[in-house]
Amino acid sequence: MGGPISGTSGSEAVWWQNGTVYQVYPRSFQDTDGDGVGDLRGITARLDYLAWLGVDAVWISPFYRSPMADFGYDVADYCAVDPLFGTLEDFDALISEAHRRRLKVILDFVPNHSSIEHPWFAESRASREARKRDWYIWRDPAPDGGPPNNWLSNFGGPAWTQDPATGQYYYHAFLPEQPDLNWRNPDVRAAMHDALRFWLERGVDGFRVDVIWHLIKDEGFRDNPQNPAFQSHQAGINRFHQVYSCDRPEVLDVIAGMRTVLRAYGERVLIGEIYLPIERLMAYYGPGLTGADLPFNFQLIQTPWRADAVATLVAEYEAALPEGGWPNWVLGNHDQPRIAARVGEAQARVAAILLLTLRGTPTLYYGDEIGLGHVAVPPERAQDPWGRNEPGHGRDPERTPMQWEDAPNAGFTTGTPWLPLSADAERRNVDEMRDDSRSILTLYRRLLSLRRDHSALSIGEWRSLSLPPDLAAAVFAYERFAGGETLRILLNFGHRDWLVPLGAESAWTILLSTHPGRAGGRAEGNLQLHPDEGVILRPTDR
């Protein structure tokens, strides 16, 4: 048996520690005006569903004014709602209705880059002497006239585009339509802090900050070193180690400044999107926990789906956390293939138990609770600019519309949906699944209910359980405990039965299983774990 990992008491926990977060991609959640694209009114119309499901907060991907070169991650006005999604009044109504249902609202903030159509960039590119020239990153050409260095765009090709008017290059970590802001400029920081305050004043409960590890670049703009492990099937960005174009130590000061802005409004959460290894991820909690409250932990997305690999990951992540640092877990998002697409429908149920029983804050991605997997998107309907730049890396399949009912377009829209629905939408939808005791939706709802009812699952401590080597390769076993209560979790990552020893000194009752009909069963000494089964056990009073 492994050693315990400290949790926190219920009286000490804040809402984002004992709660669960649900990500909504607004284009794909609910359309109310028939244009085939979801909107803010659609989110408001579905808040009762989120309350019924049992989540505590809704994180909404960008809906700011934008020309939509990257579907809202190219912001033209940080303090306005794009007409595609509605109005500022629609947002105010959404947050009011969410709070009335005791749901927190987290916004996606995109401070690394703006749209090329933002007025700031228009002024910046006007001339080399423009007042806002230094709000963006401009550099002279290399001696051969080419880009200033070897930095690459995350969406394919060079990260530098030459502007004919002034002859200089501007830097864009993503699309050319997304020029990077210069966060070394205090005026940029002040303007961005004002944008945060604009939404905080409207009652927002926190922010997920897009590509937060990119905000500061190397002051000398040195070339990134070659990656000797690069393989041709990987995205082009992997040709180099991104040591100078992102993850610079000065970024922690930037994050601390954002945190200070949020803390002036009470317990607001700061979440940072960070795709880095565990040892680097931990730095983003900041010295003395002055950084992000939750540096997003994407390790479950990137780790092989085997019991031993996941068990090792969880132990390493827990051991690396700084004193007082709160963990978090996520299985997918709008940039990654869905969990059911990666591991299959049966293991997606096991993954649901894993996500909602590990220590820390879990984030659910819309549609995972109904088992949405890979949705085929014909080439003629492809939308994602990354996929167009680098075929094979498109993110459309994980952004398809939410499926609500057995109706035209699964109840998402009365028009033509911007992306297709799954081929089985007539049965894979909320209405078909919500009263089905065997559905994955019922499993998610039951898990969320257990987190509320058992503090051991929400804010309790965690410890791993040792198993014989052959068993540990297929089964991940651990316990959560708090206030005298202990719950045991057994997850079978394999496709055959396993006999799992429980110990001779106690009897256990199955509190929940991915296999309907097993709940309430008792076990002593051993438990026969079925293929692709996850269970939660509680001690049985003898």
Ligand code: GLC
Contents of the next structure:
Amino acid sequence: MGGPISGTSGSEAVWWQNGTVYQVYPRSFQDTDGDGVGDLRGITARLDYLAWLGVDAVWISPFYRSPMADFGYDVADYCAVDPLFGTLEDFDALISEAHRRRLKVILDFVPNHSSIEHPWFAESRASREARKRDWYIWRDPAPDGGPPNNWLSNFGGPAWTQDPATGQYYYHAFLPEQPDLNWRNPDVRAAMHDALRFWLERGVDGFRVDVIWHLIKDEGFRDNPQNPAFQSHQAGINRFHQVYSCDRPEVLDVIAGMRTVLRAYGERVLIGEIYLPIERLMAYYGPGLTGADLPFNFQLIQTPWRADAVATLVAEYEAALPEGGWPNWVLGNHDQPRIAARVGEAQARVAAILLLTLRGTPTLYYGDEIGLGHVAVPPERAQDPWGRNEPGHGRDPERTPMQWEDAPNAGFTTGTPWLPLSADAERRNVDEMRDDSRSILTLYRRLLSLRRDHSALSIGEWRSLSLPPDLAAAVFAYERFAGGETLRILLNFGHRDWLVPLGAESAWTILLSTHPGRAGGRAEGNLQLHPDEGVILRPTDR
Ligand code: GLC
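Moving from the form predicted alone to the form predicted together with this ligand:
After this comes the whole thing, all chains and molecules, with the earlier chain placed first.
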């Protein structure tokens, strides 16, 4: 059994294929001015840490001028830094310091909607005849005076808000403060391409494009169909299948247009945020790979944490990739519960090995490398507007400050942090963990260094190994291979030990284990995997 041959050899692989991406949520990484919110200078100050950790690129969530209704995902000026985060000069310093350390810089581009405070929207809402009227999505009320169709906001409630100025409704897939732009309008495309060029000229290495599958809506604005499987614990948006409000075929043309802008600057990466099942996701590589370089693959976040389920997922994803399409994997981000909160601390280590040994570009979420879990945020400190609209869906617990040292606020700020730190911050921080051979931080760092040292791990092929059924329910086994080297990965998703047959062909050296005592050991015939243990093995001469 094996994955499809991708045809990418070491020498052909480009940085966004053989490298790793690290996501920084700028509000929460490092504050330098004491206002309790992180800033660009803070990121620059921590670049040495990222280089030490061993990642290759940093993706920074939005820091553009914004009234912060959705913490920067509501942009009021696509070509300016919000004063909360610093200045354009701070950004220029950040990028040159990053490049000096061979770190790439990826920005978060938010083209689907602007802030309600963007001057474009002010012009658009002024009158039905306004020059920029068609830059946003305006519709007459339904015959009963209500919203034009049944589309819902991802953050709860209707996706249409009536504007008293003209009596028409405007569409917003998220908050009313985030009106959707009309990407069918060529002037909108041109203006947004200019915004991309503004940052490309400053040296950025690529973009993660926010909700890219939303950019084009159904031309006829048809009602979305009911979802009969909807359950009341789900967010309201799930009442309907989002078939007309997003994932329209014409979006591929828009993405190809963006990519053309990027590629004029060389090997710049386009990462698309897309929450769709595997078969739909693949379309976003675009016809002839003209689409997103990396359509974000969120399947590990959405699949039950069981060895057999994950093994099936990886095989299906590999098999579904278009010819030449490069895979990618991610365990979490600023919108999803932390991996350690979801699977527990012991399994978070297994997850780290999985993320960094599957075939494809991994994206790490800041704080996962120190095992940050669910940080309780008392209701009076809640920040996320989604959580306020739809209790239980707030994203604050995965956005809490990075923890650097055993100091007030773990060294994140000298002021009052905008969100609380974890209760164990005095132990769970970079300083305490960096020299501890047993820490998850050390595990991440070793994994990142192994990836750099072994092209089998970064760009090699992947094949799964078959195990007897009882074992396969608990252990996921696979190999990565390139240029004559084969590495074997065994991951115990269970909480008991398992005897795993290694085959008679060779003896094995244990390159890395979640149980640090093991590293460097040898195995022959069988390997007794500890509960929650993951290992990376290399064949050795007997
Ligand atoms: C994306 C972002 C999320 C934001 C939303 C609206 O899903 O990741 O944080 O709230 O888009 O821009």
